[in-house]
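First, one chain by itself in C-alpha cells, the form predicted alone.
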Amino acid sequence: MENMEPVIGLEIHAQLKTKTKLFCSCPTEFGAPPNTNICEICTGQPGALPRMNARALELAAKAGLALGSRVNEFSLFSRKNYFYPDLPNGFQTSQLDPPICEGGSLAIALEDGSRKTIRLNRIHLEDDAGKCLHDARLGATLVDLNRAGTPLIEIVTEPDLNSSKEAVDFLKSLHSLLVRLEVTDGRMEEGEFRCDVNISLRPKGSDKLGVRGEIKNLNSFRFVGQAVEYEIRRQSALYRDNLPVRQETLHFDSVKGETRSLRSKEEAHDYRYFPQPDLPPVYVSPELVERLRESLPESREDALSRLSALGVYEGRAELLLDRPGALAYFDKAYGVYPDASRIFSLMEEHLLPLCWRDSRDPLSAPFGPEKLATLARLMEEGLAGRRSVKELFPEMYQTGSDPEALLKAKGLEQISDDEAILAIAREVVKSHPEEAAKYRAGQDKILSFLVGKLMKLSRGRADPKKASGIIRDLILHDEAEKS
C-alpha cells in the first residue's frame, strides 16, 4: 500500500571464532560425525557445571567496541526456557539484563550517496542449540548435538531499516566488519552468520509500530531480500483487505519464495528468564577493554579513504575489506613495492580467487606478500607479462616459488627488447602482406590480428604494448619508404 511504510529490525547471530564451545572444552569444528564433539556439559547432564570461555568474552567485547557500543563491566547470564529436541538443557544460556554490550550503531550507504545510521539496541552472548536431522529413510527425526553450546553473539538492531535493500546492505556491512575483526569466520552456509527479521508496516509519518512478524533463521543475503519483499506484500494485502495482521513467527520457504506461519510470536516473559545460578557475573575489566580497543583495525571508512588515495577506488577496494586477511596482505605487499594498482590487480585476478577456492586467508598462502611485490616489480620492468603470470601463478601459489627464478626456469621471461620484437614483427608483416595492406588502407582492427600473430610467434613472451606500436610503425614506415 502506497500510504504504508515497512519498519524492519534485525536479530543477527554470529558464531564466535573460538576453538572450543562457550561453556566446555568441546571443539567447534564443522562437519564432524554426529554427536562426536560433545560432553556432559553441552549435552545437559545433571550436575555438570559450565565454565565461561574467556576468548568468547573478548570477541564479544571487541565486536561491541568496533560498533561503538558500551561494554558493560558486569553482565549476567540467564536461563531462557523453551523446549526443543535439540536443546538438551531445556533452556538456552543467554543474556537478558544486562547484556555484555549496549547501544552502538553502523552506517550504510543509500542510493543517493548519503549515509544512514542504523542504531543497535544490544549485543549479548549465548550458546547455540543442536540440530534436528530429518531422515526420510528411517521415518524419524534424529538429533545431532555437535553445535550445542557453540558460542554466539546476538546483535539486535533498533527498527531503523525501511526496505529489503537497506536490510541486506546492513547485513553485508556487518558481516564484512565482523570477519575483518576476526570475531567470526562468517561462513553462512555453515550457519556461522544468520539472522531473524522483524517486520511490520505502519502509516507513513506515524511513529507507532505496527503488528510485526518475525522471519526466523535466514542464512543468505539473497533469502533475506526475498523474505522481506514477500512479507511486505503479504502484510500490505492484509491491510488492504481489512484483515488482521497477527504477531507470529514465520519460516521462509526459499523454494516457493514465501513465508508461512510457525507459531504465535513469543515475548520475553514467555521464556520465563531467570538468572543462571551455575555461572557468576561476567566481568570485563577496564584493562581488557583498553587492550581490545588498541587492537581494533582502522575503520571501514578510513580504509576506503586510504585506498582511494592510492588509486584503488571504493567499488574495487571493498574486495580487500570483504575478504579476511586481504587488506593486511595488500598493505604488506605495498610496503615492499609501492605500486597499489598493480598489486591490487594481481590480488584481484590471481591470488584472491585461489584463496577463495581453498577457503584460505591470503596471509596463510605460500606465495607471500613479498613475492607478490616482486612479481609486480617484474611486470613493471617488462620482465613478466600477463600471459606468463597467468600461466605460472597457480604453481607460485602452491609452492611459494620465487617468481623471477621460476620465469627464467620456464623460459617465460617477457621480451621487452625493441630489436628482438622488431625482428618478429618483420616476420609477421612479411607473412601477411594482405593484412598489412588493409591496415595501411585504414582498417585499424587488423592491427590486433597482426599483434596476435606476433604474440603467437613469441610464445606469448613479447610485451604486447610494445608489439602493437612496433608493428604499426613498421607497416607505416615501409609505406613511407615506398612512397
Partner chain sequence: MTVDKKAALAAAELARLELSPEEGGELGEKLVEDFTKIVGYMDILNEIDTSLVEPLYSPMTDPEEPRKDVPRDEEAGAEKARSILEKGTRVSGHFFTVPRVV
Given for the second form:
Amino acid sequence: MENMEPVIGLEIHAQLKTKTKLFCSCPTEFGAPPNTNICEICTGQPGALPRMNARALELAAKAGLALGSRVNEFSLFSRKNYFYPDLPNGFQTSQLDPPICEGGSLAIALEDGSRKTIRLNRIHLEDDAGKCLHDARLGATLVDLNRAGTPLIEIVTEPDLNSSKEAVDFLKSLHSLLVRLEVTDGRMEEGEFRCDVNISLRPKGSDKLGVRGEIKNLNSFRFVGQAVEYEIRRQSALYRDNLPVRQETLHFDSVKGETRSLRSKEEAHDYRYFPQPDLPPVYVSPELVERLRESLPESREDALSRLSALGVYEGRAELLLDRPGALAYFDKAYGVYPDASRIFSLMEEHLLPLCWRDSRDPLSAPFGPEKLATLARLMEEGLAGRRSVKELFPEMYQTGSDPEALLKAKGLEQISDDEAILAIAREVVKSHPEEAAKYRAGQDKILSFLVGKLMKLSRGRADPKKASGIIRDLILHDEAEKS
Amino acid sequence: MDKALCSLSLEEARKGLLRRDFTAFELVESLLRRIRETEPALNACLAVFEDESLKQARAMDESGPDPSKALWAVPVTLKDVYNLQGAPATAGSRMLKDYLPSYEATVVKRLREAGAILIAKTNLDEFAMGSSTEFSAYGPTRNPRNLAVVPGGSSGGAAAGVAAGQAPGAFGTDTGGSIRQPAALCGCVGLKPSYGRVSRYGIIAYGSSLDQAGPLARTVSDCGRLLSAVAGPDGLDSTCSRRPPEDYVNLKEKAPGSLTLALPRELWEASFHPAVKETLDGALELLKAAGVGLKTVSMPALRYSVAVYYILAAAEASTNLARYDGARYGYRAEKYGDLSDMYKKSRTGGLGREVRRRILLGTFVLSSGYYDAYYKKAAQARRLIRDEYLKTLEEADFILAPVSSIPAWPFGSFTEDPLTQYQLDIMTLPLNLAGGPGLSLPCGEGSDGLPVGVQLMGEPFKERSLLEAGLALERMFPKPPDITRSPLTLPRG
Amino acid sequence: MTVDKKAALAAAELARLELSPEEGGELGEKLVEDFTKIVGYMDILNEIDTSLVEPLYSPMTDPEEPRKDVPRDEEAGAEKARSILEKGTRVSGHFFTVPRVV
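For comparison with the form predicted alone, would you give the structure of this protein in the form predicted together with the partner chain?
Everything in the complex follows now, all chains and molecules, and the chain you saw is the first one.
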C-alpha cells in the first residue's frame, strides 16, 4: 500500500484548570469519594439552572490566543441531547455554532528539521460527563457524578497529519503548550488530556478524503501511536483486499493493541442540537482579549533560547516547559541567586522528580525557589556537599526547612575549614603510610584513594576539592620536612 | 370575626396584622379551616402545611409585627413546581410523587425573607402543560365559581384557591398563559411579569425561554406587593435580568383619560362564546365611557402564535424533561429489562399522556431533517411576533386583549382533542413569545354566571406602570362576587 | 410536510417513550393521529417568508454575567451532596445504580 497515505485529524479534550465546575461551584478535584462533589445543578435536579464559570471562558480564550485562533466576541452554548447514565440532564452543554475560538494552528518539527503547520478548525467549551463503573457482582452499572460538569475545551484540528509520529508529536507539543499556559494540568492518567483520532487513507496526491474510522478516547501518547499504526494497517488491508472501509466508531484495546468497532450496527445518532435557553451568549470583551494576550507567557522557542543563553542546554531545558510551574520556579530561584546551571541541576535531580511523583506544581512545594537558591549558594560557597544535599533534599522538600539551618542541625554542614581538613588528612596519612609513600614515589593515581579515605573519615562532609589539595600538600610537605 | 379573616385581601390582612387587630395565628387558623372546608370540593391543594404554618405564625406573634417586611405573616400558596425543602415537589406528575428537593427556589427564599407564611402547595397540569388542570396526576381541580367546570390552568389550583378564600395570594407560573387564564376563569387577578423579572431558579422547568413566575391575588395592588417581594436580579439564574426592580407597592392609579390601549384585531375578531362576547363588549363600553382611548390595531404575526409557541415550548420541554429517566431520582418502573427498557418504562409510566405528547412533538421538531422547517422557522417567526408587539407599544400605552374566547368549560371537553385546546390558547401565548409583562383581571361575568377576564400587556420591565393602569381598570369593571365564605359542596352522587 | 407514523415512532424512540394503551396500543393509532394533526397545523408557518429574519431563541435582556471561579462552602456542599444521594431512586453505597450498560 505504498501508494496510499494516511490522513489524520484530532479532537482533543483538555480539562480546564479551574477550581469549580463549568456550570456550578462544586470542586473539580480528582479522587474525591464518589458522588461527594455534586449539587442540584450537576446532577440535573428539577428546577436547577447552570451558571457559567468566568475562569473557564478565560482559559479557553487564552488557549485560542496562544494558538493563533480568532476569539469570537459572542459564542453560544447548545444542548446536545442523548440518554446515558453518566449524563444527568439528558443533554451535554456544548458549543456548536459559533464556538469561542475558530482557526489557529500549531507547528511540529519534522525529521528533516523543517516545520509543518497543523491547522486548527475550532476550540469550543463543553462540560464533561460523569463516570460509569460496571459492577459484575451486582450485575449493575454504578454512576459517579463527581466529574459531571467539569469544564473542558475541545480542540479540533484539520486533517493535516499524515503519520502516527506526526500525530504524537503534535499532541505532545499541544500538551506542553497548554500545560505551560496553565490552561490545563494535563494529567493524562487522570483523563485531563485525551483525544479522539479520525483516520482515513487516500491515494497519494489525491485531495479527496477517504472513509474514516474514529478512534475514541485515547489517554496516552503511546496509545495514540499504537492505535494509529494499527488502524493504518487495518484499513490498508481492507483496501488491498478490495473490501469496503466502513465509517465507524472504534475503541482501542491497549492490551491487545488493536482497534475494535464500538457500535456494530450503524446506530442512528440524532443529537438534536439547539441553543441552550438557560444560558446567555458567552461574551468575550475586547478588553479581556487584550488582558489575556498580555498575560501569555513567552513562546516555547523564546523560552528555550533564553535558557540556552543562561547556560541550560536546549535538550535538557525542555524539562522546564513540559509541566506547569517549573519554568516559573526556575525564574524565581534564578532571580534570587543567578547561577542557572546549579539551580537547573538541583531542580532536575532533586526537586522535579519529587514534585512529579506527588503531582504537585513546584511553586506550591514547601521548599520554595528562595530556599533552592540558598542551597545553590551554599554549594557554590562550598558549605554544602553533593552528598549531604542528596541525603537531606527529601526532608527539605517535605518540610520546607531552611537548608543552612538543617545542614547545621544534622551536622552535615560541609567542612571547608583548612585546619579541620588538615587534621583529618593527618589521620589518613598516619593510618596509610605505605600509600603515602607510593604517592611520594610518583604513583599519582593513588592520591584519589587517599582522598576517598579522607572523605570517608569526614563522613562525606569535607569539601572534596579542598581535600585533595590539602592531603597532597601534606604528603609532599612532610617529605620536604623530613629531608 | 374569624369567618371574615379568610375573606380579607392581602393588603387588608397585612394592615390588620400590623395593627394587631388579629394575630397571625388566627389568620392562619382561619385559612386552614377554609382549606379543610373547601378541599373536598376543589382539590386545589397538593400539600397543606398545617403544623408548620401554625408554628411559624405563633413564633411571629411572639416576636411582634415587623412592618419592614413586605409580607409579614401573610399566608401564600405555591404552585407545586417551586422547590422548597421538607415537602415533595411533584409538578403534578407521578414521576415526582415522592421527590424531595435538596435545595430551595429563589422565589421561596425571598418569600421567607419577606416574612410570608407558606401554607400550601397547589395543584396544576402536570409539568405546567395544560390549560385546565385536568392533566394533574393527582386529579383535577374544580372551579369554585361552578364546580362542574375547570378552573383553567395550568396554575388552576392557585387561582381556585385564591378565589375561594384559601389564601389571599398565590404564586404560579406562566409559560403560555398559565397565570392569566386561570385567574380569568376563576375571577381573580394574575400577573405574568416580564421574562427575566423574577428568578426561575428552583422552579421545575417547562419551556425555559417562556417560563415566568408570578402572583395571583384578588386585587391588583396585592399582586404588586407579592411581586415586590420576589422581583429582581438573581445570580443563580443567568437569564434573569440585572435591571433593578421598580416600586410595585406605592402605586399611583392612572387617570383613565390619559390611557391609550391598542386592541389587536387578530384577537378581538376571533370567534367568541356569546356569554364571553357580551361581557367583553360591556367592558369596552365601560372603558370608553371612562375616557380611555381605544385603538384597533393589526398584528398579523399573531396568527402564527399557536404554531410558534407549541413548537418552541415543546422543543424546550422535550429536553428539559429528559432528566426524568428514572436513573437518579423520581419514579422508576418496577419491571424492566436493559437500560433502554428502564428509561422507556420509567418515562412512559411516570409521565402523563399530555406531557408525553409534547415531548414527542418537541423531539420531532428538533430532529435531523425537521429542525429548519419547524424549530428554526418558529424562532424566526417569534422575532416577528416580538417586533410587532414592541412596535404596537410605541403607538399605545398598553395592548388590551381578551384572556379566553370561551368561559370555563366542563371537564373532559377537549381532553381528546389536543389541537383544539392548543388553539384556544391564542390569546395568552403572544405575551410569552414577546417576553413582556401582562396583567389579567376580571371585567365582569357572563349570563352563564362565569367570570370573564381581560389582559393588559405592556413594555418589558414596566410592571409598575402596568399595575397602575390595572388599578384604573379594576375600578371601572364590576368586581366578581365574593365567594370566600360560600359553602362549596359537591352535589351528592 | 406530511408526517407519517414512522416519524412519530422515530421521535418516540429518540425520546425514550413507549406507546401505551392510551395511545392506541402498540400501533399507537391515537397518538399518531393527534401527532399528524398537530404537525400538519404547524405548516401554517409556511405562509410567511422568514428567510431574512434572525431567529429569536430567548427574550432575555441584561442577563447575568458569568460567576467567579470560587468553590462552594465546603460543609454545606457536602451536606447537599449527601442529601441528593440519600434521596436517590436506587443507590448502592455511594453510587446511583442503573441496569448494566453493555
